[in-house]
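Let's start with one chain on its own, the form predicted on its own, as structure tokens.
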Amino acid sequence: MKKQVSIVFSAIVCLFMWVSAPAGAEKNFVIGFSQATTTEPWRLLFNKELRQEADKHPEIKLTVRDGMDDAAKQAADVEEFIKMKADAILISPKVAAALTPVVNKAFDAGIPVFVLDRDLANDRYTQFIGGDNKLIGRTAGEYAVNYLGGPGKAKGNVVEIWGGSASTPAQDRHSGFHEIIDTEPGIKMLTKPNDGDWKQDKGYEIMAEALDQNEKIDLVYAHNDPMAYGAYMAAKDMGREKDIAFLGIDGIPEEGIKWVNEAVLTATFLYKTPGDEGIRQALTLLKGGKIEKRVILPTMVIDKNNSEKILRDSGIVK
């Protein structure tokens, strides 16, 4: 009799536990994110949008590490994520060569790895998310050609200010731009490749030197908006800014688009941050969904024709 009561009691307890278990209870996921640096406004927006998207999903525990512009530090951060057995790793690598081995190690350990913004030396990762930098370079080249007189007629002296020359975005922005302008015999490149490392102060220094060495500069193509702004400030300090067009890349409303609207920059080209999409894609995979190998984010030209509208839509200009 006691045995029967015990069996019935156990059955009731099991039934109670089954009924009282929260319906649709979700598994929690640990996601590690390694950011290349936080010294640039674009990177800060990147982090902000990534965190905002993660905050929408209480099942995510997000750990963020700042690589501090140091590939070795970033590799160590990814090693930490591997040791903690993160469910997924997101990384925006400073450079391809130095970060490819540790990403491959994480991938080989069975951890889904999402490479954001800058690609690696191979494709041993789960997914790449970012803009088409070669397309952006070509778009900037077409804009420059049209600004300088149009296809077959374009004439002018151009200064190019590179981002980090070892990074894939800088290489693609350079090659895409030159695919277009190198077909125009009237366009002359004034300076050899120079590395502004995405920094405004270095953009200023490179432009100041170019102004000292060249009496006539018609257009500056910088690989991001801060360097374009630095170049503008150098030209302004020498009283030559009104004779030069300044092209940048990023299109952050509070920065590049604002500078376009103020006629500081002539144009910028949208390079959307991939942080929010990275969280969405990782969560889709972790919950059993299917994802593509590559997700390419859209771009657009932003100049005097649409800058004010974009700022109004963003609530920055009323």
Second form
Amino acid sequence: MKKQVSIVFSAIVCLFMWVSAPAGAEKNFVIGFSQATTTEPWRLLFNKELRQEADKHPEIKLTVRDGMDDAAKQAADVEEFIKMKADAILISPKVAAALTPVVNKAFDAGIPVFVLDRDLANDRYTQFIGGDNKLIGRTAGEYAVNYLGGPGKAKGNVVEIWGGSASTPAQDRHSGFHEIIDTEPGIKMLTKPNDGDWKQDKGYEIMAEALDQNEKIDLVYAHNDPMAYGAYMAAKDMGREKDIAFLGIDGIPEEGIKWVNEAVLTATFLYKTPGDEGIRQALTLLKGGKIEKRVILPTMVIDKNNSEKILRDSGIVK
Ligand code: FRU
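Moving from the form predicted on its own, what structure would you give for the form predicted together with ligand FRU?
Next comes the full complex, and the chain you just saw is listed first.
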């Protein structure tokens, strides 16, 4: 009897030691990351940097879900993170309106939510991290004005190819660009608002139609590099690519910067991927630190003046 009691007692002691972490050991943090899509290289770089940053911290238990370009699937992914009582949720929403309710639900349940790259319809979340898309649009507008003859003298026909029109980056890239362009009476916009959904093939289609309808096109402003490249391919297929300047946005080495360096694109504007910063910010908060409501990532102009140097510095060109 005495022996049985002591076995039960030692079992209880062992169980207690197993459930309570030894003094000084770090707490684990369950982090769920909901990515909008993985179809573009920019997204793959984003995921890679996010995973690499998380891997530096063994206390982070990371789950990544791909929304596969479908807002309903992405909302279900976030629901799953809420159910598993994640310590923090990171999300890069495909569109603003359809993903705002589920993010608000997570936030109201007390889960810190970090919104990356594309913003939502309200700010009931913990933090936003991303580029300043209005500033990027304005910078592209200034570049276009200078390319077409300079402020007050610019002249030319412009095609704009939109990203996903229900997303905040597309809306801000459009309005920032127009703040500058619309003050130039010599610049004519050829296309009405369209939706290229950030995809290269849609950029090709929108440009093919614009080429069919317009004899003279001087400049294309696409809301990202894949669509600028698609537009270039459409012009090339019609033998008109040499007459047109192509501007894109993103500026990742393997795409935009390489295309600028090959003189396919005239310029691109850096839109830094926010994955690594997202992990750093979440961890700071989870460890009791203070964080800002908005973290804005830097941009820069990339054209033939600096593309080769950037590629050399990143080891892509020897
Ligand atoms: C990738 C992407 C980028 C773009 C960003 C905007 O899915 O389309 O090319 O800069 O999303 O949210």
